[in-house]
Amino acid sequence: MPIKYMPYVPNTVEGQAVLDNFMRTRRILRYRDNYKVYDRIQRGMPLYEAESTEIIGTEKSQNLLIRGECLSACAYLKNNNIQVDLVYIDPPFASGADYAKKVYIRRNPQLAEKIAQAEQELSIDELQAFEEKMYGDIWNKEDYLNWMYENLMAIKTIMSETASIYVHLDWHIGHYVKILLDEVFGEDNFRNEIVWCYHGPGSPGMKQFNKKHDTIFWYTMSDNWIFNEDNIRIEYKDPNQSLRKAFDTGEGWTEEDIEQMREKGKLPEDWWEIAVAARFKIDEINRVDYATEKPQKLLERIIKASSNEGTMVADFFGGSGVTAKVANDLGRHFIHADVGINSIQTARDRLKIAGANFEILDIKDGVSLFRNPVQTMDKLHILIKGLRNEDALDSFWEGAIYDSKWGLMPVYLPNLLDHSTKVLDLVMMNRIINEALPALPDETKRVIVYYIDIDNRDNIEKFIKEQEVALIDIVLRDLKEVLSEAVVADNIVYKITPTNKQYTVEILQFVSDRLREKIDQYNQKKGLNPNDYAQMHNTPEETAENETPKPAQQKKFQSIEISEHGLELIELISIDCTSASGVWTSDYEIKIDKNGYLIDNGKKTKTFWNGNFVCPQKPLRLKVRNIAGDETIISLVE
C-alpha cells in the first residue's frame, strides 16, 4: 500500500473544488464515475517506495528511467522536489488496437565462425521471429477520460511555472481530451493544435479518405513560457516568390530584408510534414523497432522549441525512449517513465548506446510483478487453482472456484490491463457490495476478491462489516502472492575461467521454458494455418481484401527450431563486478541484435557472438535477458 498520499497542485482543501470550473467539466462530458476521480484527487497521489535497480554511467546524473504508472512517478518526483520544464506524452489513443512486439530469434553462436566466413547477410524477412502481444489499447470511453484526467492533474503537479506540455493523440479520443486539457491547464494557456502529417499507403478497398495525421495539443502553465523560435526555423520552399510577393505589396520590405529572411528561414506552421519512423526498411541508427515509436525529428522540433539546455524534459508514457534520447542529444536532462518492462529495457539500451548517464528506478506500486499484463491475465486461470469460467456469472467476475463446503465461489480479479483497478479501496469495495453481490445467484455463500494493492485493509474490512453482508462471506486475497509465481527464472549453465587477470565467461546452455512453450505454440498454430505465412509474404496487390492467396504463391511454413544449447534465445548479458547485491552496475555487457551482431559495451559491431566474452574484472553477478525481455540474475559469489 502507499506510504502516503501527495497533494495535487493546487493543494486541495476539504470541500473545495480542485479547479473553479471542475464541475463544468462533469456537466459537459457527463461521463460515468468522474465524481470518484474527484474524490481520489482530493485524497492525493499515491506515493510508493522506489528502488534503485541500476546506475548507468560514471557521473552523478539527474536523468531517470522510472518503471511505474504516471501517478506513481509524479508522486515520487513531487516528494523529491523535482520539477520538469517540458512534458511530451504519447499516451494510449483508445484506438481499440492490440500492440505486439516482434521477437526475433538470434543466430546460433556455434555457427558464428561459418557465418562470418561466408559473410552471410540475412534480410529482415528471412529472420525467424514470432509476435508477442504486449498490451491492448482497448478502453471504455469513460474509464479512459477518468484515467487521463488523473494523469493530467498529476503531471501538472510537477511542472514548473514556465513549463509546456504537448499531448499527442489522434481522432479516436483527442477531441474529448482537449476539453480535459482546457480544464486542467486553462483555456487561456492553450497555444497550438499541431497536426502531424505523414504519408503512407492505405488499406485495400478503403471507402474513405486515408487517415494520415495525428494531433498534438500544446498548453503552457502560465503566460510566461519558453519558446525558442530561432531554433526551429525552416527554409522557405520558394523564398524568391513568397518574399517577393511581400515586397511587392508595399509592406516596407527591402532587398536586404528579403535576403536576411531568406537566410533566417520561417517559423513552421501548425501542421508539420515529418516522415514516420519507417517500419519496413528499418533505420538501425534512428529506430529501435518499437511498435509505437515516433520519429526523432518530431521530438527534436518540440524539445528545441520549448526547452533550453540543462532543463528537464519528461515523458510519462515513454515507450521506445525517443523523447529521452533526443533530450540527451540536445543537452537536456530527461525523465522516462512507463509501466512496461519492454519500454524500460528498450530505452535503457538505446540511451546506453547514446552514452547517457542515468539511474533506473522501480516504483513498488505492483506493476513490476507482471512483465506482460496480457500474458499474466491468461496465466491466472492456471495459477489460481480451481479457477474456471462460469457463464452464469456477470462479466464483473473473472470466474469461480468450486468448494465442497461453500459451493460455487465467484472470483473477482483486477484487470491488469486497466491500472485504475489496481488499488482496492472503499470506492471499489462499495461497488462490489452494492452492485456486484446483489446480482449473484441466491445460493452464493462466499466470494473471493483479489487485489494488487489495498488502500487500507482495516478500513475496508470495517466497511464490509458495516454493510451487513452476513449472508455472503467476502475473502480478500493478495494477488501479488499469485503473481510472484508467474515469472519463472530461466536456467543458465555457464563457465568462468580466469586468464591473465581477465575472466572468460562462457554460456554453455540457456533454457527458457516460457519461451520454448511460446515457440511451440507458434509453430503449431502456423503449421495448421499455412495461409498465414503466404499472406505475410505476398505483395499488397496479392493480399487484397477478400482475396485468397493462390497455391503457387504459398510458401511452406518453416517451423522455428531451437538448438539444444538454446543460446539463440539470449538478447543481453551483463556482468556486475562492483557489488554482489543491491543496485546493479553493468561493468561489462554484450547485447546481440536481431541480426546476430554484437553490441559490445554500447558500441555496435559487425561481429557475431560466439557464446563467450572476456570480462576485465572478476565478475560478482551475472544477468541474462532473453529475447522476450525476461531477466535472470545469478550470484557468482560462493
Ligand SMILES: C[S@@+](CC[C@H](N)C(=O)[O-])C[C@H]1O[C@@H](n2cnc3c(N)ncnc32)[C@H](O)[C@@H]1O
Second form
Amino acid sequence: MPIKYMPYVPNTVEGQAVLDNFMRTRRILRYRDNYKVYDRIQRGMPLYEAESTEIIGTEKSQNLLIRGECLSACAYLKNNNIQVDLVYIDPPFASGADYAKKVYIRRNPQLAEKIAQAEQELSIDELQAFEEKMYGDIWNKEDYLNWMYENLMAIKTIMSETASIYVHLDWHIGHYVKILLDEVFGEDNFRNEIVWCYHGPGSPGMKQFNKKHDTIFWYTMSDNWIFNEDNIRIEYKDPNQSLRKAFDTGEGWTEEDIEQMREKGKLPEDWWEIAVAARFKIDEINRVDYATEKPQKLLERIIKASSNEGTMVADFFGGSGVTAKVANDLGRHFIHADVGINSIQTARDRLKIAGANFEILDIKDGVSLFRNPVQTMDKLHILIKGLRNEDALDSFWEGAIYDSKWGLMPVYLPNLLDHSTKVLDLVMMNRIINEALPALPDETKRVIVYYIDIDNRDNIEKFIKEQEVALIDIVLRDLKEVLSEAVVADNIVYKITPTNKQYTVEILQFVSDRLREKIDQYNQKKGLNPNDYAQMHNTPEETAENETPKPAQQKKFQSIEISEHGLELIELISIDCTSASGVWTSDYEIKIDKNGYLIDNGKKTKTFWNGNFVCPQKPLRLKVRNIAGDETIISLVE
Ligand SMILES: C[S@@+](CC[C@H](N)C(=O)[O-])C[C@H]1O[C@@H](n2cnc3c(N)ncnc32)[C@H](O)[C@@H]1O
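Complement to the form predicted on its own: the form predicted together with the named molecule:
Next comes the full complex, and the chain you just saw is listed first.
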C-alpha cells in the first residue's frame, strides 16, 4: 500500500501533434480506449516505504541502487528532494520477448583444481547452465504507451532545469514513443535523434535488410542545457575523393573547418558506430552477463556530452548497471533503479569491483515478491491451489477453482508485468463489477479477486456493497500471503574456527530446494527434448527476429548433476562484522565467477574457491547468494 501519492509536475506540454493512436479532449492528452492513465496521472506517483538494505564502500555518497519500479523510484526521489541532471533509459522495447539470465553451475570446490589441471580453461559455452526468466516485455502497443507515458511524466518530475534525457528504443516502438516525448518534454526541447549502428550477422534466407540500429531520442528540460562538445570530439579522417568534391563545391566544410577538425577532432554526427557489448568478453566489470546490456562506449559519449563532473546521472531501467558504472568512472554521481533483483545484484557486484561507494534501497512496492515480476507470475500459477484453466471464461480471468459449495469460482490475478493492474482500486473494482461479472456464466456464485496492492480496502468493500452485486460473492485475497509460502530459505551448514585473531569460515553443505527443483525440471525437460539445448546458446539479443538458431551450436544434452555438499550452487558469500541486524555491511565477501574463479573482496583472482575463506574480524552475520540470486542470511550471534 503506498504511503501517499506524489504529484506529477509540471504537466505535459500542450499543443503538440498527436497521431491517430491517441486522441485529445479539452487540450488534454488521452489515449483511445484507455482513459485510466489520466486518472492515474491525477492521482500521482505511488510513494512506498523504502528500506535501506546495504551500504557499500567507505565514503558517504549520494549514489543509489534502487530495487523498484521506475515510478516508485521517482516518487522516492521526489519525496527526498533529489533531482537528477542526466537521465538515460533503455526500457523494454515491447518486442514480445522474455529475457533470461543464464545460471551457471560453479565448479565443485573439492574437484576444482583437478578439473583445472585437466582442461586449463573451459569456454563459457561448455559450462553447465540453465536459464531463469529475468524480465519480459510482452505488451500491446496501447498498454505499453500508457505505461511509458507515466514513466516519462515521473522522470520529468525529478529532472533539474538544465537536465537532459536520452531514451533508447528501436524499431518496435520508437516512432510512437517519439510522439509521447514531444508531448511530455515539448517539441522545442527535442535535440537529436541518435542512430546507434552496429554490425552483426544476418541469417541465410532473410528476405529483408539486417536490422542493426537502435534509436536514441535526446530531449532537454529547457533551452539551457549542458553540451560539452570538446569532451566528445572524435578523430577526423580525411574524406574520400567524392566527398571532397562536395566540400569544394561549397556543400560541405571549408578548408578552415577541415584544418580545425584536424587539430581539435570532429564533432560526431547523430549516427554512432559503436560495437555491441560482446558476449565473449564477459569480465564482471566492463561487460557483465546481462541480456540487452549496452556498451560502455555508448554511455561514455552520452555522459561526457550531457553532464559535468559531480552531477547526478540516473538510469531507471538500469539492467546491468552500465550507466552507473560509466558515470562513476567519469566522476559523476549515479542512481540505478530496476525492478528485478538480478539487475540490482549484477550492478552491485560490478560497482563494488569498480570501487564505487553507494547505498542499496529496496522499495516495498510489492512487485518483486519472487526474484522478479516474470518469475513471480509463473510461481503464482503453481501456488494457488486448485487453479485451473477454464475455457468458458474470458481472458480477464486467470482460471477458476472448483469448490463443492460454491461451484466454479473464477479467479482474477493482477498482472505484475502490467503496472496498471497492480493496484486494486475503485476503477478496477468498477471494471470487475460492471464489465467482468456480467459476462460470467449464469451459475457463477462466487469470484476470487487477488491483489498485490490495494488502494483502500474499506472503501472498496463499501463500494462492493453499494453496487448491490448480491448474486455473486466477491472475495478479496492478498497475493503476498500466497507468495510468502514460496520463499523458503536455503540451508547452510558451516563451521567457524578462530585462528590468530582471524576466523576461518568453512562451508560444509549448501542445500537449496528452489534450485534443486529447478534443476530437476530442467533435466527432465531437456532429457525429453535434447534438441532444445541449442536454443539456450542464443540470447534474444543474438537471435534476432527472422534468424534461426545456428545449427553449429547444437550439442548433445548432458544432465546437470549436483554434488552431495552442493557448494557449486553458491555465487556469493558476504560477512557482516559490523552489526548483527539492520542495514547490511559487507565487511568481507567472496564471489565465485562462472569459471569457478574467486573474486576475493572485490579483487579478481585466478584461483579456484576451495570451500573456505578467512575473515579478518569476528563475523556476526553470514549471507549466501545462490546462483539464481536468492539470498539467505543467518545470524552467527548466539
Ligand atoms: C533493456 S533492459 C536495460 C538494459 C540496460 N540498459 C543495460 O545496458 O544493461 C530493461 C530493464 O528494465 C527493467 N524493467 C522492466 N520494467 C521496469 C520498471 N517498471 N521499472 C524499472 N525497471 C524495469 C528490466 O528488469 C530490465 O533490466
